[in-house]
Structure formats: C-alpha cells, structure tokens
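As structure tokens, one chain now follows by itself in the form predicted alone.
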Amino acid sequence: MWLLRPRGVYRPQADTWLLADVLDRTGFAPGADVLEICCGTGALSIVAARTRPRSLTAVDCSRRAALATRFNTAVRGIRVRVERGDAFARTNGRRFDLVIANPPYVPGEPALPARGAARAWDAGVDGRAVLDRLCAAAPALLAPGGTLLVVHSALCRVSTTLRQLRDGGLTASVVARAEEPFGPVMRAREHLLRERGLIAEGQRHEELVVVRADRVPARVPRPRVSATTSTEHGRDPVTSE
C-alpha cells in the first residue's frame, strides 16, 4: 500500500498489518461508525473503509500525522473526519461501532515525549501509558454491540489488557499473534528492557497480539403477562414469562 509519510510520522509495519489482517478477515457489517485512534498515516482507516462504514473518524496527536491521513484517504476518495489532539478528549461523549488502535506501547522513560517521532511509540516505564487509558475509555467509546481491536506487544502484559477490558464489562480475547524481530527502537533499548525484566538475555524477538473486545448489546426484557382466567373456554389460569 503506497502511503505518504512525512518525517516523524509512524511507518506502517508488522503491527499495523497484523491488525489490518484481522480487520479484513473479521467481516464487519456495512453502515458502522468507525474510529481509528493514533492514526499515523491513516493506513488502518483505509482498510476500515472497505467495510463501507457510515462514518469514519481518525485521531492523532501529531499535526503531521493528521495531514498525512487527510492526504492518504483523500487521494483514494475516502471520506474521513480527521482530528488532531488527544483521542479520548476529542471523542468524549461519542460512541462507535468499531474502534481500531495501534497505540504507542514501547517501554521507555517515565515522561512521555511532548513532540517528535517518539510520540508514536514511547509509552512510559511499562509501555502502558496509552493502553491503560484506552482500556478505561473503551466501554464508553463503544456503542452497544460495538467492537474494539487493539494491537500491542506482549511485553506490555496481555493479561492486564484483558483484565482491564473485562473489568469494564466487555468480553475480551486475543484473536491474533505474531512473532517479530526487534526493530531499531527495541534494539536500542535491549539493555533497558533486560534491566526491567521484560526480556530475557539474548532475546531478539517480541510477540505482537491483537486483542478484540466487544460490548454486549443490552438485553431487552421480555414482557411479563399476568395470570388470567379464561372461564369462557374453561381453561386453567396460565402465567406467561
């Protein structure tokens, strides 16, 4: 897939395409309201457009990423509402049938970068600075019956992602896995990751996972019919529940 990628915008790679493959194979119904969080070049919005959504929204904190997404979707004739800023603030009070996210998840320094390319991958000491916010916001972001698809490294504790989503009342499971060699950022942090006990000595691969979470539609209670006596037909009283 050809994409305009300005300097400092995250380059679509293995995690992007793993999530895109799940999105393609899942077969979401047309007419959904779709949100892409941390859109970068807009690659996942382009894949999501194949589902023929009713609306498509993409959000990124990077000005260059927002511009890249606008360009890459426009040249393909895809209508996308692109917003720049904090995704959870920009979408406050809105609900979506499908939320897709490839957020920053690389463990690094405690303070998150305020600018530059590192915003696309740096995610605090344990790599969960954005993931934790996403898991907390997911129940409010999803419409009844809605689905979240998020990709991240297993170094960020998959069990924590599943637990947080389930604690929010969602069903959650891992739907895809892939082993990938460390890229330049991870290779540069091998010593740091070993010190924190996140990787073993000599480890050069990480496992990527796609987690799916669903908000179960609210159950409509069945009407209760009071017991009645039919003397006309000589039947005993019947209670229907």
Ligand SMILES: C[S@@+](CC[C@H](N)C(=O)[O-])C[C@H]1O[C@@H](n2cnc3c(N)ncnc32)[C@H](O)[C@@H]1O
Given for the second form:
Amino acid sequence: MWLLRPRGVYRPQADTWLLADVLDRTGFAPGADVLEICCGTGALSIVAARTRPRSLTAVDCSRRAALATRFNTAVRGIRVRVERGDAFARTNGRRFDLVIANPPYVPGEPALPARGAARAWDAGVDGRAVLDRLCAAAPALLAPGGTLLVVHSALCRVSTTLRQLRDGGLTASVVARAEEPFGPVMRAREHLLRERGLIAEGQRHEELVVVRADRVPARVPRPRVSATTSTEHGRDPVTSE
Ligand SMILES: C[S@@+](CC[C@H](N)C(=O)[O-])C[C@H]1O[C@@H](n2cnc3c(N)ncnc32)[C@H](O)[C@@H]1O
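Could you output the structure for the form predicted in complex with the named molecule, given that the previous block was the form predicted alone?
The complete assembly is shown below, putting the previous chain first.
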C-alpha cells in the first residue's frame, strides 16, 4: 500500500497487516461507526473503509501522524474525521460499532515519551501502558453489539488483555496469531527484555496476536401480548392500532 509517511510516523508492518487481514476476512456489516485508535499513517483506516462504514474516526497523539492520515485517506477519497490528541480523552463519552487499534506495546522505561517516534512503541515497564487503558475504555467505547480488534505482542501478556476485557463484560478471544522476527526496537532491547524475564535466552522471535472483543447486542423488547385482549377485540394483537 503506498502511503505518505512523514519522519517519525510509524511504518506499517507485520502487526498492522495482521490486523488488516482480520478486518478484511471478518466481513463487518456496512453502515457502522468505526474508530481507529493510534492511527499512524492511517493504513488501518484505509482498510476499514472497505467495510463501507457510516462514519470513520481516526485518532493519534502525534501531529504528523494525524496529518499523514488526513492526506493518505483524502487522496483515496475516503472521508475520515481525524483527531489529534490522547485517544481516550478525545473519545470519552462516544460510542462506536467497531474499534480497531495497533497501540504501542513494547516494554521500556516506566515514563512514556512525550514526543518523538518512540511514542509509537514505548509502552512502560510491561508494555501495557496504553493497552490497559484501552481494555478499561473498551466497554464504554463500544455500542451494543460492537466489536474491538486490537493487535499486540504476546510479550505483554495476552491473558491479561483477555481477562481485563472479560472483566468489563465483553466476550474476548484471540482470532489471529503470527510469529515474527524481532524488529530493530526489540533487538535493541533484548538484554532488558531478558532481564525482566519477558524473553528466553537466544529468543529472536515474538508472537503477535489479534484479540477480538464483543459487547453483547442490546435486547430488543418484545411486544407484550395479552391473550385476553386479542380474544376480546378479535384482532391481531401485534398489528392492531
Ligand atoms: C504502533 S503505531 C500504529 C500506527 C498504525 N495504526 C499502524 O498500524 O501502522 C502506534 C501509534 O499510536 C500513537 N499513540 C501512542 N499513544 C497514544 C495515545 N495515548 N493516544 C493516541 N495515539 C497514541 C503513536 O503516535 C503511533 O502513531
């Protein structure tokens, strides 16, 4: 996929394409309100647009990423509302039918970077700084019947993601996996990751997973029909009046 990618904006890679593949294969119904959290170049918003959504919103804290998403979607004639800022502050109180996210998930320093390219991957000591917030926000972000798709490395504990989402009342399961060789960021952190017991000696691969979580659809109230009433009036109780 050709994309404008200003310096410092995340280059779509294996995690992006694993999530894109799930999006393409799942066959979401048209007419949905879709949100991409952590949009980078907007690659996943472009793929999500193939589901023919009613609305498409993309959020990233990086100014350059927001610009790139605006450009990459506009040149394809895709209408997207691109917002710049913290994804959870920007979307608080809003609901979507489909939420997709490839958040930062690489374990690193405790403090998250305030600026620069590392915002795309640095995610605190255990790699869960943004993931934990996403799992906590998901139940409120999803409309009834809505779906979340999130990709991350198994290094930052898939079981925690599943548990947090289920604790929030969602169903959650792993819907795709892929084994990938470490990229430059992971290679540079091998020592630190080994020290923290997150990888084994000599490990050069990580497993990427896509987790799907669903909110149960709203119950449609069934019309209350009284047998007495229908007999008394001699009419079809559902269609009368
Ligand atoms: C791994 S990149 C993913 C980019 C794109 N979705 C892709 O798959 O190619 C993560 C993105 O999250 C953004 N980001 C990090 N923390 C964020 C936050 N709290 N709110 C919004 N965006 C955030 C970064 O600027 C970066 O563009």
